[in-house]
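Here's a solo chain for you in structure tokens, the form predicted alone.
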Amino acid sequence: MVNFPQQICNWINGQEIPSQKGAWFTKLNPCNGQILSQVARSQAEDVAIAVEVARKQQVAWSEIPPVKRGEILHDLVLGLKARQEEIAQIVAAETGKSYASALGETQGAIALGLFYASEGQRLYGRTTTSAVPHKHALTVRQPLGVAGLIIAANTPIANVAWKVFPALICGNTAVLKAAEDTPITAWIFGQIAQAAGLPPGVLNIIQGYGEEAGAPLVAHPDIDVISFTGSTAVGRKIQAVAGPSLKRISLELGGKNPLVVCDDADLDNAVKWTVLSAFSNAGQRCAAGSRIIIFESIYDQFRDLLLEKTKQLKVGPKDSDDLGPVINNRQLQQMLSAIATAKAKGAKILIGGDRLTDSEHKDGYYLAPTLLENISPEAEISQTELFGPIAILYSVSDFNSALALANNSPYGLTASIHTKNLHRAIRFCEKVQAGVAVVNGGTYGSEPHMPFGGFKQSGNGTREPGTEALDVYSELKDIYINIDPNFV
């Protein structure tokens, strides 16, 4: 295992600083419940210091030309690449996922950082024509100021990169509230940023609980933009607090994502992607496939294939395992409660449904991969994101019924259809109410250069990453230049 401090502090103005009150909380390893570290339990006063530092440094950072800012961020990317194995070890220890999965996630974060570092050379405005003679019209991008960034723990290094790089390339400084379940990942990112030459105070990292550190960040009057990834419930609170001050707000929230299997689908491929969508990362993806909608003519056949594949899954933290634990005991208990409630109302548990209590798993937060059926689309468990390795099977008669059921959700983040019919595929992509539609693949997956976000309660309409994220972190200014040819 890689070495890291037993006390994880905040990064403020390039320095590691404990909370002002000297309070700490304990981070546990989800694989075995053992203590990984003590973490600074920050409060409003810590947030205020970090925001003040970020505000003081913002003008100097914004005046560095975007190309030069990109070069600095490129050095940060190189620092991440040089220490990617170390980062992956920390991600694996904090989340319980395998090292191989953590390394893949780290490499994805590096690719995203490289994309945004390059945007310093492409921070485009536009020039256009005017209806007025001798008048020139153009637009330029300018930074907002100080960005408040709040992330989830499911893919921690990717989530840090997802927000930090576009915020900084646009000329903002930032205060990142680390996920309390993955504090060490944020800490090592801050360490690498300082070693790479990022000016002190440009990126400040606050540790702590959402109610104690995240809420003051959202409410702080000197924060100009809030970007949040997490639950819809918390997103609503952020909107209510930050909205009246007219802060820019970007919310990437939950999902209850449908995966449709048509009667002409390649069933082996559909099973493969259903298992990956439902259970990879222990189902802890906002884009996880949790509603599996199957044509009734192939329902029994597909269910049997899916059950057989699910039975073969290995649960644990090793590279040879398919999924690890959920992030903490509270999350585990919420899932067990939801399953018990559904069962009491008539749901059939096809497989799983229990905590793993054998000698290998008893000390960790392991939920057996779970498949349910005989559940109404209107039931609470059908309409609520669980964020774990749980999927529900539904039977439908035809394509129109499948599409209607796919759209029967308060969420609209991602969706997938498995079919060989081009007409069905295109119609599904046109009509499904989701920010991401996939044909013959999984419900998850986001590339750095593509926008990600959802409809309905899955977000507020913003998109990150891709160049669309630049709209979150910058202002667009119109410039009009009038000339008089008589003075030429």
Second form
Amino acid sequence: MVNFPQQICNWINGQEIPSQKGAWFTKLNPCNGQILSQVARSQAEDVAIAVEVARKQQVAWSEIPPVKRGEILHDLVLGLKARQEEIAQIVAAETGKSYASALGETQGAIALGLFYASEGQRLYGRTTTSAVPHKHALTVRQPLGVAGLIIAANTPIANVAWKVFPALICGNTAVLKAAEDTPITAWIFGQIAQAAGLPPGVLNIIQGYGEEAGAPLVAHPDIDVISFTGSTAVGRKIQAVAGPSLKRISLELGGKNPLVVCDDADLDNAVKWTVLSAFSNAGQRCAAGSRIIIFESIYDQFRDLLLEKTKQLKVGPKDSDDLGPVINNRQLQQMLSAIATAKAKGAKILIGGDRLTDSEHKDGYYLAPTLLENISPEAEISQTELFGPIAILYSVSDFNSALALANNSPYGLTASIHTKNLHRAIRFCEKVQAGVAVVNGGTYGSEPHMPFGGFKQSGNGTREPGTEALDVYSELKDIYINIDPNFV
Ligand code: NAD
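Given the form predicted alone above, produce the structure of the same protein in the form predicted together with nicotinamide-adenine-dinucleotide.
And the full complex, kicking off with our chain again.
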């Protein structure tokens, strides 16, 4: 097992610094409830120091040409690559996911870093025409200043990379508030960044709880852009706090994603993708498929196949397991309570529904993969994200009812349809209210070079990553140059 400090500090100005008050919180291993580390419990004063340092470094960082900034970020990517096994071990230990899946996530973070490091050679503006003779019109991208980055714990190294690389390539410095459930991943990223030669103070990492360390970052007057990945409830609070200051906000929020199985679907393929969509990463994916909408003519057949496949899933932290624990006991209890409420209102539990209490699992936060049916689309459990291995099955009569049900949600992040009918597939992609639409696959996030984000309450309209993230982290400036041919 990789070594990491007993005490995980903040990274401020290239130094590991405990919180000003000297307070700590405990990070537990979700597989067995044992202590992994003590973590700096930062407050507003720690955030203020980090923001001040980031502000001081911003001009110097922004004056490094973007191509050179890209080279520095490329060195950071090489550092991540050289230590990918260590990173994956930390991700696995903190989240309870298997090493293989943590390594895959780490490699995704590396791919994203490579994409943005190269973006230093592009950062394109536009040149265009003018209505006025001898006037030239062009646009350039400029940094905003200091970026406040706040992330969720579900895919910790990907979430760090997703924010840090685009923020820095655009010439901003940053203060990252790590997720309290995955502090060590953020810590090792900070260490690798220092070792790779990222100038001190360009990336500062604050550990702590949301209300104590995240909220002061959002409210800080010297932060120019907040980019947040997390729940819709917290996104709403951030919008309310940051709104009056008019600082830019990018919100990447939750989902309750539909996967439609039509009567002409390849059922084996649909079952495979339903299981992956609902249960991979223990359902802790904003893109998870948690509403499975099935044509009534194949409902029983599909449900039986799905149940059979779900029964075979292995739960645990090993590479041979299919899903691990959820991140903490609080989230586990919320899921159990939502299932109990639905059951009391008539929901049928097809499989799962309980915490695993056998000797192998009893100390971890393991929920059995859960499938429910006989639930109204209007019920609270249908309309609320649970962020765990829980999916609900609904029966519909035809395509139009399936589409209407898919869109009957406050969220609009991802959606998938399984059909061999081109007309249905394209109509679904046109009409489904989601930032990502998939045909004959899972409800999944985007590749690093593609924009990801949601309709409705899944976000506020921004898209990260892809080149679209550059719009989050930079200002566009028009430049007009008038020349006089008489002076040639
Ligand atoms: P969360 O909203 O509880 O916490 C996310 C982060 O916000 C944490 O770092 C937390 O400390 C911080 N935070 C909490 N309260 C805050 C406040 N008042 N001010 C500032 N920061 C605060 O979410 P979670 O349970 O950690 O993560 C799961 C959620 O994240 C799900 O809703 C999931 O769908 C969403 N998510 C979205 C995406 C996306 O790209 N759309 C990706 C991953 C996860």
